[in-house]
Each structure stands twice: as structure tokens, then as C-alpha cells.
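We begin with a single chain expressed as C-alpha cells, specifically the form predicted on its own.
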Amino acid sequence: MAAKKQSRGNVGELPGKLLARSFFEASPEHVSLALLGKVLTHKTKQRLLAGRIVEVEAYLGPHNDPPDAAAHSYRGPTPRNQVIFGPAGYAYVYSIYGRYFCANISCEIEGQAGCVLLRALEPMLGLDQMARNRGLEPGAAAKDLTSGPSRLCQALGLTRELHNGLDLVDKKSPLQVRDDGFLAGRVVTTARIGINPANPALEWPLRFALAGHPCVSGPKQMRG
């Protein structure tokens, strides 16, 4: 009965407790590791959608030595990336290929850029709605719902227009990160995925994932 209730994802059933802003006021590497096992929630008018964070990537600001050439903040603040130079704990959502989205969370103190890319979730609440959002049949495999940064945005209905700049630590925000007491266990650390082979940051070990989790994205040898 409890599992069935979770799958419906009724509005109002927020799991755990809301994270504080201080949680995100640290380096992206530190925040990345701490985020594993936390719960991302999206409260819509119809459903509460939620998933456990099982894979992330850290992107460092231009104050890092050396600067992270793979980060959107590499060349300084612009209208597009301003969120990641602002206060910690805000959603930075950007589009790729003109039709998909990726969701990040800003880190560091205000004025110092840094963010964490959400790469994969374990679906927890609202799985039927996630499947519809992805154009899949009810009962679709969890990894087909939220394994990969664009898939998880599609499953949770996240877009730049509606969600970029939302405060994830505001109790009134429809998009939040919460702690339900889950312990992450063993973590795998690898190079980030999808970095240009000519980029000097190609091999930086800034991708973190729960070891062996079926929802982790990327090649099998990178899942741990």
C-alpha cells in the first residue's frame, strides 16, 4: 500500500526536510558528494514528482586554479549564466540542441561561480506522470525515466523558461532539494561525460555516482 501511495505522488507529500542555503555554500566538488542520496522534488498543480539524486557532475568557477574550461562560467558572467554567479542553492537550467534541458544547482558564495549538474535520479514519486512526460507507457523502467540529465528534466517537466533561477531552498518554491535521511553508501568518481576531447578539463575526476545504481547514466564501465 505504501509503495502504491508513493507512485501516485499526490501534491503535498514532501519527503524529508528542506536543505539550508549553507549546504550549497561550498565548492562544487563538496556539494556534489553531499547531494548524492538527497531528493529533488517538483510540486506541480497535479502531482508531486520526486527522485533521489544518484549521479552528478561538478563544474568549477573561473576563480579555480586552473579555471574549468568545461564550465559555462569559464569566460565570466553573461545574461545566460548569471544564476551560477549569484547566491547558492538556485536552479540553473539551460537548453541543449534547441529542445532538451539540463538542470544544475548553484554553489559557492555569491559572486564566485560554481554549480552541480544533476545527471540521474532514482524515481520516487509520480512515476506515472514522469512516464507521460517522457512519452512512455506506464510502468516504464526507472532508468528510462530519469537516467541522464535531459531525461530527468523531461520526466520532471523542468524547462529554462519556468525553472531557471528558482530558489531551491525556499519553502514556497515548487522545486526543492530535501533530505529524507538516506545514506549514500559507496560512491564512484570518474571523469565527466561529454567533454570535448580537446578540452584540458577532459580528465578531471568530477563525476560522482552511487556505485552500481541502475539509474546511473553513461557507459556501463563508468557506473561502478
Given for the second form:
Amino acid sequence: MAAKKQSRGNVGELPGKLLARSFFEASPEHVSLALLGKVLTHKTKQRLLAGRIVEVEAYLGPHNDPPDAAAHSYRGPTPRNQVIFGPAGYAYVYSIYGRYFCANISCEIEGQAGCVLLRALEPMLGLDQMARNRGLEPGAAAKDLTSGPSRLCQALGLTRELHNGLDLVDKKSPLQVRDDGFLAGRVVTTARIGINPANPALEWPLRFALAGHPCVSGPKQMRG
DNA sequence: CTGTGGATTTGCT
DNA sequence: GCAAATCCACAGG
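Next up, can you give the form predicted in complex with the DNA of this protein, since the form predicted on its own came first?
Entire complex below, previous chain first.
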């Protein structure tokens, strides 16, 4: 075993195993819970960036009763949100407030909308690059890198132009969701963050996070 | 064609 | 705690 060229920041091995599309062919709530503890990987030419999913939110399609007025799919398919209405396991990345991006994963089956918003990760691989992407010093705190839906996009370098519509369960995809065997512990369920106060879905319990995890965003966790 | 507001983050008070 | 930053999808005329 002649030492193979040893990885020098080599982009070789992705952690764990790729998820199957069937993993995402379920309700957004179900997929949200199942996603906690899974690993989001972004493989670029130079670097492998990875983080464990520690906080998500479910957004329901308009076929639900009552419909989810907080979801982008609420008013039916548009050029922007068409990915949500497509098959499961695809990335829906959109821009917000002109400066930021948010990343989602489509659920359910083709023709039926539903998605999961990724709200926070625990950085695992490529922390130095994440800090650079965020404009922070190397060694920045984990929670400053990927705690928040737009922060994690910035840390991983995700944009609408490059990543919207990518198939996350294709083994050739630069962006994947993988299972490294981590078992999620206690899960905290709360209302979703940033919902318009006038929205009837304001208090729906569709936000899920690993209890007590330091990288979870938003209000302090309730004692569960 | 134009007006409006958003699944946010940051910096200043 | 609050408001600025700053783009574009979408709805209405």
C-alpha cells in the first residue's frame, strides 16, 4: 500500500452515505424531523464543506387544509417557487432582502408542494473556508458561521444562481444530504420564526431543532 | 410597468 | 431594541 497521495485538503471522501429520494417523499413535517442530525455537504473544486443539520422548519403545500399562508407555494406555482412543486430531494434557494439567500429541500411528490427550510448547521468540515465566506476571522465561533438560514448559505457558498434546482440525492451533485449514523437526541418543537403576525399559521409548531444545541438560531430555547 | 414587501442580518443607540 | 441595507418576484392597473 504505497501511500496514495495523501489528502492535502483533498476533496475525496464525503462523510456517511447519500440519502435516497424516498427519504424526501413524505410530508414536510416528517422530513423535517428525519433531517435533524443529517449532514449537508457542498463539494467544490477546492474544498469540501459540511455541516450537521440542527434546525429546520416545515412549509406546507397549498393542498393542505388549512393551507399554509406562510409558505412560498401558498399561491400556486410561479417561476420562482417551481422547485417546490417538483419532485422531492431538490434544492430551492431564493434571495431575500436583496442581500441574503435561504435554502430549502423539496418534499412530497411531483405536483404536490412542500419543503423544509434549513435554518442552522453545526459546522463539520471546512470551517476555515466557511469563516472566509462569512467575512470572519479563522477560528470564528461555530454559531457565527452557520446559525441562521442566510448565514448557513453564506458559509457554504450557496446561491440561487448556482444551486437552485440542484438534485440533492444525485451522487454527482456538488450539494448532497448524507447520513453518517448520527442519532438525533431530544428535539425541541416551536412555532416558526419570522412569520408575519397577521398570518394564521403564526403559531403552528413546524420548527424543529436539536435540544440545547449551541448552533440553533433564534429565541432562547424553552426548557422543554 | 410600477409599487410593495419579504421564511434576515448587522450595527448603532 | 430598532432600522437600514438593497434585490427581485409578484400582483395589480
